[in-house]
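Next comes just one chain, in structure tokens: the form predicted alone.
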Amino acid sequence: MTTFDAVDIIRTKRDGGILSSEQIAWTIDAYTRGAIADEQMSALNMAILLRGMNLQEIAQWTAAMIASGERMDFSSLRGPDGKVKATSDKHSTGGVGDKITLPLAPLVAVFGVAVPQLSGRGLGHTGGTLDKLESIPGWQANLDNAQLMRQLSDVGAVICAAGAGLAPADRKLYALRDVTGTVEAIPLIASSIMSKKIAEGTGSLVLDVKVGSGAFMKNEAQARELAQTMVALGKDAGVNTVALLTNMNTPLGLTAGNAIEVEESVEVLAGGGPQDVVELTVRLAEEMLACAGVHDADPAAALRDGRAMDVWKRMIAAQGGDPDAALPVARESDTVYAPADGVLVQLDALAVGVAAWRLGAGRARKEDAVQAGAGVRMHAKPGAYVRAGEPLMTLLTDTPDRFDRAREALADAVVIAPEGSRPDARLILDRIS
């Protein structure tokens, strides 16, 4: 591999130039090996944030991150009929109350499509799928490749931690972006997500790109650019990829936390649960199945008749969990009441996410512990009529000295308007393919 000068590469991007594929391959390899210092990569990340990258540069950056580690291969997976199993995965860009992966993975597996869902932990106000599942007694996040393949073959779905061998360059780069104010760079977000998903080896991928106050992308134009970039990267790598733009101005469902989101997910798998969680779960299942070549499925029926619940129980048990065990419950609670009569027209997702985080449901640093029972339980969604003094939210934590800071986060979260007002209730804003 040709050797370059890191400062020359920084200057090129700082001045709006285009990096060659050789420069990008060398940069990612050298940074992963430690030959490029953190301060140099920080400067390059900032130059990329400010100057951008074209699609060819982003594709090369993504390919270089994939090349930094191993690639998984599911071509040996067979169904009961002996045929190769199709694989499909979903990735959400992160939101508040976003527990969709939990009911979605077993729901898609009902129809014979294998779901290798490699998930992560929460950081800041966005919840992590692994943190939620770890509130189930006995459940284990870490599987080796042999265990993962066996569970995909036997159960059809697995939700687990990504191995350290997948795109190790991204692991190092993400930690640096988090502390240097460069998380929001669309080329770096797109390559971070897609390097791991392409290395994971799934045959098809559905992206849930969140838009709004509780999302990383605050406006639709940003979210659309990110979605289009990721769809192009996926297709270029031979992964059948589509994206949905979905509303994250309001939390998904009626819970934001860990154990309470598992509880709500189980309600959905039992044929109930909040309408928005059911709607998005079914729509994403339809997209995942269509991408995998299954067009005659009825995911809504599989939620109602218990087939998805059966797969959920087998999936949890296969990873050491007890699907019938009682979930942790917070020791302390505090109630937020409606300040006036009227229509609830705003329940701000970011505010609720920050409150849940401050109550102990999330972490400020990757090494922080989370409280399984902490979070926010909501009693009304935008569009509902509320009366002054009625409970709007219940705050949950094991450490009651956290309540004041959580209430501060919620100070401007709620807007109540006169009867007849209608909030924007759209959940799915667009589809990008």
Second form
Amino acid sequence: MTTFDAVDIIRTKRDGGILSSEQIAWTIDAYTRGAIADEQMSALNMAILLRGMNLQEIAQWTAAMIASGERMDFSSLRGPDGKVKATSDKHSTGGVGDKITLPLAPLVAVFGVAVPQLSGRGLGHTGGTLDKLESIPGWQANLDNAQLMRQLSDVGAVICAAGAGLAPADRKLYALRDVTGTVEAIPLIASSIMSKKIAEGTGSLVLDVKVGSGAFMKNEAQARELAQTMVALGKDAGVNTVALLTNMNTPLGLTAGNAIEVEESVEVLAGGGPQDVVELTVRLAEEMLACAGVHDADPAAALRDGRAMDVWKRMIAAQGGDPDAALPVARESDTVYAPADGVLVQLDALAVGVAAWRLGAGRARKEDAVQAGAGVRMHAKPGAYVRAGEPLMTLLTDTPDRFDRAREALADAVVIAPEGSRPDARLILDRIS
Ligand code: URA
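Go ahead and give the structure of the form predicted in complex with uracil, now that the form predicted alone is out.
Let us now look at the entire complex, which starts with that chain.
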């Protein structure tokens, strides 16, 4: 590989130039090996955030991150008819109360499409799928590749931790971006997400790009640009990719936490649950199945008639969990009441996410533990008519000294307007393919 000077590369991007594929391949490789210092990579990340990258540079940056580690291959998976099984995965850019992966993976598997859902833990105010599932007694997040393949073949759906071998350059780069104010660069987010998804080896991918206060992307134009970039990267790498832009101004469902989100997911799998969680689960299932070539499926029926629940129970049990065990419950609770009569027009996702995090549902540093029972249970969603003094939210934690800080986070979360007011209730804002 040709060797370059890191300072020249930083200067080129600082001045708005375009990096060559050789420069990009060298940069990612040298940084992963430790030959580019963190301070140099920080400067380059900031130059990318300020100057941007064209699609070719982003594709090369993504390819270099994929090349830093292993690539998984599901082509040996066979269905009962002996044919290669289609695989499909979903990735959400992160939100509050976003438990959709839990009912979605088993639901898609009902229709014979394998779902290898390699997931992460939460950091900051957005929850992590693995943290939620770890509240189920006995459930194990770490599988080796042989266990992953066996479960995909026997059950059809796996939700587990992404191994350290997948895009290790991204792991190092993401940790650096997190502490240098460079997370929010569209080229860096798109390449970070897509390098892991392409290395994972899924045949098709549906992206749920969140827009709003509780998301990375605060407005629709930014979210659309991110979605278009990721769809282009996926297609370029041979992964059939579509994206939905979905609303994250309000939390999804009525729970934000870990065990309480599992409980709500099980309600959805039992044919009930909040309408927005059901709607998004069914829509994402339809998109995943269509991307994998299945066009005649009825996912809503599979939630109602128990087929998705059967796969869920087998999926949890295959990873050591007891799907029928009681879930942990927080030791202490506190109630937030409606301050006035009227229509609830805002229940801010960021505020609820920060409150759940401060109650112990999330972590400030990667090595922190989370509380399984902590979080926020909501009793009304935007559009509901509420009366002064009625319970709006229940705060849950094992450590009651956290209530004050959680209440502070919620100080401006709720807006109540006169009767007749209507909040913007759109859940799915756009589809990019
Ligand atoms: N999720 C990722 O995996 N990477 C990012 O950069 C942002 C969200």
